[in-house]
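The chain that follows stands alone, in the form predicted alone, written as structure tokens.
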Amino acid sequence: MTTGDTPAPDSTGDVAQDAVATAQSHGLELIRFLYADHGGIIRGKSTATGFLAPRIASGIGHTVAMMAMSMLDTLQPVQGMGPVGEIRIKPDPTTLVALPYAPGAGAMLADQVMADGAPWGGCARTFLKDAVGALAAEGYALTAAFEPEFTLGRREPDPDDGPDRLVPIDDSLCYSATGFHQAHDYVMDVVQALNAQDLRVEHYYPELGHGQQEISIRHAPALRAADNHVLYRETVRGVAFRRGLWASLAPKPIADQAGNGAHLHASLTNVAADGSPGGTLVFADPNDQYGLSETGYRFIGGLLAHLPGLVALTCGTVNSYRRLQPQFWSSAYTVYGMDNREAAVRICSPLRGDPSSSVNLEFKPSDSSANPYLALGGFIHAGLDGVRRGLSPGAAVNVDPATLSDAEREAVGARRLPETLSDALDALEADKLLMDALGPLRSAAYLAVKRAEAATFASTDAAFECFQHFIRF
């Protein structure tokens, strides 16, 4: 310790070294260290930048029963994370950003790991990369991104004494000029903050839902990809509350309005000597009908076969299955299909003309109520699942399965995706591959938060589920 107030910074590298010459380079006062929890809450703790050094070595501590707390903050009983217990919260310094909405301070992600710094077992990002790094060992590379949806409007008072309502800032129509006029202050605020933060955005348009929008980055590794869709949904609400406005990427933050998905695309590449993603386009076959692989279709097979369980991790709130419901565009069946929008997972056809174009997965049955890590790392396991065992996923389905009879629909194996949280967390506890990855400790606290939050919200009326989920995601 040398003399003064401030501990000597440990030998940390370069990345580190870096990362404290960036906060320092942009005024920044404090660093926000920050997890996804089993709740699918964004939370965190920060350092004062003269700190930074030696608490990217350390970690900030932390209690082990915050991975036991629900959405609504009541922590559950789980054995290994209990008042008795300590983590740290350690952050990547590759991550670090400046946070354009909020002036002085930044974020890191942070990793959850022991004291000695080896990995916790109840840490959502350690379980993604272990998830790459299965389909590293295999020669893979997983290129993915979250297609957010989100509505703006504002916290109003019930008119009828009930919970606050969140009012869309708009009546407009799906994409419709007008919808880009009433939102374009707002609009521009964030896609100028998720570019400042190097998430590159492609697409912006007013969506089906009054106040909807979609606002659409680039994709990235894997694990980038779930630490951009963590700082995705920081910056649409942090630029929403300093205009006075509130943005909500609940899955139905407003019952009889279009639900916002968060679809996730992915892409399969060999994996490069350094673990990034390489040049070879695993997916791609251009003799195929749809222009996709065997090792594609096996990857489907995988997604499909542990669809019931897969969905407890992407769609991890009672409120997303009011999303997931036939003819909602969400998906609603275990079916695939060539650009079929009402297809559990999409091939997603290529542009012509564009080489950067390939074919990818798109798979519906995802929200931002999600936890990302969990969401992502299931998704990969059960993809690999299907490469590794030969999983054929059956006949492509190019209708909606929706207007298919009953008959139809067990011809083509599309099964009714979990109408609950609770039977999706019955169908995930059934998972044997799904739960031996999730781990024990993991797995154990993500079904005791999930089964109170369905306890809970089971014995409310949708208003009160609605103003609950918008005002924390």
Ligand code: GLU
The other form holds:
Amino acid sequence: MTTGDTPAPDSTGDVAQDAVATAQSHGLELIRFLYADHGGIIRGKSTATGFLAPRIASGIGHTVAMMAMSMLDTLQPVQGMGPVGEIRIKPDPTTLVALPYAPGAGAMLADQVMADGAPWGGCARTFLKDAVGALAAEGYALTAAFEPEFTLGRREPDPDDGPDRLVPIDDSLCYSATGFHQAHDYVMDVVQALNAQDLRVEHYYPELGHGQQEISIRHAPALRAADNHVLYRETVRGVAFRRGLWASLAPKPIADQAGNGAHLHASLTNVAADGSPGGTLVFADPNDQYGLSETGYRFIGGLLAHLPGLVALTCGTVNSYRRLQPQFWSSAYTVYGMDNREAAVRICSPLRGDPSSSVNLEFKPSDSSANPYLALGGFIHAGLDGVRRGLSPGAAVNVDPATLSDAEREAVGARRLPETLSDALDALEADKLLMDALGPLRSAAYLAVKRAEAATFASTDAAFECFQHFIRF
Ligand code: GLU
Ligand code: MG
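Having seen the form predicted alone, could you give me the form predicted in complex with glutamic acid (GLU)?
Entire complex below, previous chain first.
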């Protein structure tokens, strides 16, 4: 091989060529360029494979207005996101996957950029990239995984002429062997589809709620973890549609059933020279009573300090707050604890013999109706603020905070999380760190979209709210 005129193996050109070759070898006809919007909806446009190479270079044209669209497709008045103006949906060529549940189609995760390729202040994926960059500037990298739950059922008309209902496929018990039987064929399709996209399934079990499933995947560097969550959401829905089923990752698709979380597991390492997570587990300290380092405590301190505003990003819909109730294992108070499943931040005990599972933090007020890039980016900014300012999280709370008296809760600093999306948005608006990190365009659009959703559902009942969320998430 000659040098000089040969592109470096990691150059964009080579990666793009690899993507085209992969698309051709899988016989893909259409490649979806996917992004997540401020309503938490996954949207995109697709290109025919014959035009993939030029569209990787240019992106596909798109109106600026789509990031002002709510989850109900109502366009909000946001300056800079009106009928005039173009951006590009520009895919990351390293993310190409063939979609096992959509034969002939592939997908790539995309940024939204200006027509000249410069970053656009309304792009959520860029927000996460910037957060990863801020971490790297301090010498850290974050490894993460969303741990989603979802409800498998059928969409059926309401016998009383109300909105369609999600009727679960089973009434099996939590972790029950019967639950394994009843969802088996569907789950096998999902597991194979996730693995084929390199999402690396770790565990599966039927969860507490009727029809509720939990399939966890391996952790990955932060950006990849958010990309994975988009692909995951697409996969559980896509596989269900092909089987005549309906899968919903909505936080509370059925009002009187268990909610669907997407707990965020995260750990910090040093950052390697190429920007990837290094081998030093920054959260680990074997001499600490919970195995957590000083940096880990500070990171929790930052999460707790920003929690009321942060949940506006991690629990992004009206329906999210139907899930965040005391004693539902979703967390409802601003506390952390060791293996405490009612705490907003749980220090997870490591698995023996699996050092890479060592001390990670599980952030429970997180669900799949959030935009995963905004959620994870906000999480990083909040934790990093705690590290920078040396914020103490106080003492661990190793009891269910709902069982404490008001005075006891006050003594341990356990405040109730926002009980509505509107309250969370107020807290976000008052959180200077998160607002500054979002920047003027993104924060204005997010607040406008989410305030509109809150206003719409304020005058509707639970059946309508659950319907609107289970059909979209
Ligand atoms: N379904 C619970 C939630 O809404 C989580 C249950 C668990 O896995 O601990 O977060
Ligand atoms: Mg679970």
